[in-house]
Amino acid sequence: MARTVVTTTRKKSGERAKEFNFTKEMIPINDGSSDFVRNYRENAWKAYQELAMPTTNDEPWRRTDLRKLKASSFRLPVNGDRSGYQEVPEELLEPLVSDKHAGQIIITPEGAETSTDQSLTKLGVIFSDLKTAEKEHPEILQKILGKVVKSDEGKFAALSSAFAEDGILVYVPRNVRVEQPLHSVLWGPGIDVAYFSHILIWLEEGASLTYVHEAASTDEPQGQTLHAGLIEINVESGADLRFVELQSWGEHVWNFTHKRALVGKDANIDWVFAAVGSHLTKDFSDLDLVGEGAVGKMSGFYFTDKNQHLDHDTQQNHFAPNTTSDLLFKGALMEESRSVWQGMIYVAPGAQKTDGYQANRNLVLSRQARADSIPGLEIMADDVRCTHGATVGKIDPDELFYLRSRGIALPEAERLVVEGFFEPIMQRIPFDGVKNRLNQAINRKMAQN
């Protein structure tokens, strides 16, 4: 009997996605831009050209494949172009952490709309869109732009550095306490569009601020949209920052972000992440505790469905003694979605009395969903307390049985279990408006199942 030999050829996972069609001539040069900003963007473009598109052969990208990214299809948005664009939903503009904003900036393809309480201006607080900041505050930009996140840290970091003209500058002078929160929204409608953003936050010594930023768009059934962004945060000695970052991109958006916070002596940052949108996200979030007594808290919430892919890469870097970091990321996954969390606590030589904690908990709600959780420790000092943990599990059938035995229908019982799973994250968030938004996301995701 003749034997039939069948040969199967698989596409190599290490193949690179195609390059973008952007050119040096497209780099934004606004009237009034300083030589510093121009040089910064030109140097970033050089770094972009030298860096290769990441592949699954690169360790940080092993679990995130970019081959389906239609890189050659993206164009830059045209200022003032409203064709087919939806307005920003009113719910995104409502206060989440107080009854009113001290300032709000809305960035759309039409431009930026800014409103700021005059009392802040008198105190020397700057809350400006990036284009305006280039013209009116070049001396501030020169002190922070590119100082926290370097443009050559990755392909998408370089791309953002070169092309981002949409963004926010937040500057709070020494010992100024901003009582009411600041709020900004980046709205990115349409398809085949590339949005680039750059958020700059600088709190001088003893300053205090609560700031909420959201990146969002509608869902588009066809096509792709790109967002690549940077967030640079500098919290100087004794300063206190509460930063809420919400990601509700449409499920056609490919989202790439590089973020880092430098926390000085006896300073504090309470950083809340929430990610419910995008088709694919690759997010690098670093917490650098650079001053003795610095404290950093990171709380992450994510909920995926359909074929979403969210990849969060976190670093808790202890560069000084007597520093404390506390990270908890929790996520739920439905349908064929996937999450990746890879975290590292690093303790530098001499950073004694470090207290570092990290945990990632995942609740898998379907057989097709997958969660990868990879915690890590790198300890170079000998008098520290560092712990980490990760779990991936399903809904406990005993919990469902208990609820259903009391007359609760299965969908409602599952929702209650999921809400209970996220409760530890909710307890870490001191803002009821943010909690309500996250509960709404839970209800919306589960109602679609």
The other form holds:
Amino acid sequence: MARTVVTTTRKKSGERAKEFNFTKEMIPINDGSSDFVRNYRENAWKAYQELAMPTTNDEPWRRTDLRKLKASSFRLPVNGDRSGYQEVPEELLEPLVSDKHAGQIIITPEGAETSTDQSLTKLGVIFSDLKTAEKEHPEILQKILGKVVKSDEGKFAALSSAFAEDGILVYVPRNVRVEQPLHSVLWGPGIDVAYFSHILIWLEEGASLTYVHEAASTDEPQGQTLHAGLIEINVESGADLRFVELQSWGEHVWNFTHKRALVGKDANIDWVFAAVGSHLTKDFSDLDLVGEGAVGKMSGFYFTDKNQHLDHDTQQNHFAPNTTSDLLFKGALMEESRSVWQGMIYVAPGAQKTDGYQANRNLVLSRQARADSIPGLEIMADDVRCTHGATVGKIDPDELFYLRSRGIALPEAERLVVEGFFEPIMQRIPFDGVKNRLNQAINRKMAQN
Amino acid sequence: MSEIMIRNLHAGVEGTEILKGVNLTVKQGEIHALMGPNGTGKSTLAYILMGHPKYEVTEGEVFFKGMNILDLDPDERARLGLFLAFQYPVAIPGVSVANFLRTAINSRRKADNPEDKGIPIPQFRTMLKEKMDLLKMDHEFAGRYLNEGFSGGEKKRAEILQMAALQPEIAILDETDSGLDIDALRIVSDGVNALRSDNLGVLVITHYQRILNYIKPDFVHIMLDGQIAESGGPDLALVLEEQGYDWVREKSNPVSA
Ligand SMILES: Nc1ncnc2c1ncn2[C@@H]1O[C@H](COP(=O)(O)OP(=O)(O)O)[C@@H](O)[C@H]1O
Ligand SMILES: [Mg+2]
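Here we have the form predicted alone; I need the corresponding form predicted in complex with the partner chain.
Below is the whole assembly, all chains and molecules, this chain first.
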């Protein structure tokens, strides 16, 4: 009897992606850069060199494979280089949370364009691009740069720290309540380019702010672009921040982000994540409730199609007693796209009377799409309330039949079910402009099929 | 005058035959009751008329407006003027009654005229309030998510609300009376009666005679084991009430009796 020998080549997991070919000489040094900032970047560069490119053997990266990243193809954008430059689309500049904003910063490879209301400056609010901040506010940078996210937390954190020249500084002094929202856009067109960004948001005691930041680019059919970014947030005692992030990168962008918010005593953050873009995203977002009575809400929306891969790693850290966290991430997936959500609620010893909630819901709209949902609890205190839930489901055919029996054609019926699925997230976003943008994304993606 | 004409309909699910040659015609302006014990295929017939993809038709035709609708999608059938009030309406989480109904109305308008911009919102609101008043429904109902957390009675009322808003030519009400207390039954029946007109034909499916005290049928049919075993006038329902189904069974199947 003939024997068939079947040889299977196992996927070589853990194989490393190529290294980037960035060099120390590329670290941005401006006329105005203080020694502090230079040291910060040089130390980050050292950390970057010491850290290996993550592989799927590293637990947080298990489901996100970097081997197709053409690491050696990226160059830094050349300032003022207009070759292949595309203007920022008008619609990205529209105010999203009210009919006007108190300040807007648009960062493009051309440089930063800032417009701020006079009243902001009078109140002592700083809303500035990072390069300008290096010159004009070195003492503030010295106080806050690198204080929330450490450069050596990961390869991409180090990379962003070392190279990020594009960035925003938002600083709201004590008890200043900014009524109109602030808005910034990071526009990263083209291929083979590496964009690095660093956003610093600092609210002193009792301050209040609404801030929307969007990262976006053209959609390029070929080639890759890299974005690595940091967001450092500190909401001091009694302060109140509403922060909306829109991730609208083109579907050729490899996007790596490390973010953390420190929330002080009786302070509050309402943090909205909306991700519809990028080819691949690996995002680390931590909520650190460090002061007693701190409250943090995280609301995530993602909608993927084609071969997009979005991986969100969230951490709700209750470091102080009487803290509350409430996370809801909802995503829908089309075609061959994939999402990963991995969340952890950590309650430190002594952080009694904490209330932690996390839920992740996924709606998988095609056979080839896949969602991984991994909740986690690590509780070191005994008087706490923590609940979590994770689901991955499909559209119920009986729901579609019901809608169709009322005359609604199949694509519209599916759109309605998807809209309904996202409704609980929309309910958590009190900004019509943002909701409209998300609904447009749903319609656009669903209309392509 | 349109009518739905069911001819020798055989159908089943996963190879099991449930409908074994159904013949029935319902014209606009008429009310027919379809009665029969549980499990005889009444809901199956309703689903098949509406085009549920799970069931397979093996023989027969269903004509509506001059065409065999068995080849049409459920939404196409609905837009032709067919309506089914479900025995077990499903919930559509996150979609409000108003949003859903407006989408349904606009789907029809767009199918008629691709240029249509949709029903003007004020006009839609006025219409919806009127229909809700007809069914003694609180206006806040329009903002609730469709069938989510609705009581049994609310679900049935919501079905009739949809019928009122969509104005079908032929409506099938599948056990709309089940699970309703007497007050709710009266409200729902009053609603249906208010919609009664020469333009509406109704097939009331039930296994209780009770609802027929409120919605008076012109014709009564009895379904047994996937076939119409007996048809008659309104009196037939009263005979059933008194004597049960046994006599129909014996009559239709004398050998085994
Ligand atoms: N999806 C299904 N799969 C298997 N059997 C079914 C299905 N739907 C209906 N049936 C069977 O068909 C028969 C008729 O059911 P149904 O049409 O619901 O009856 P009725 O509405 O008259 O009570 C029953 O024996 C039921 O078990
Ligand atoms: Mg039934």
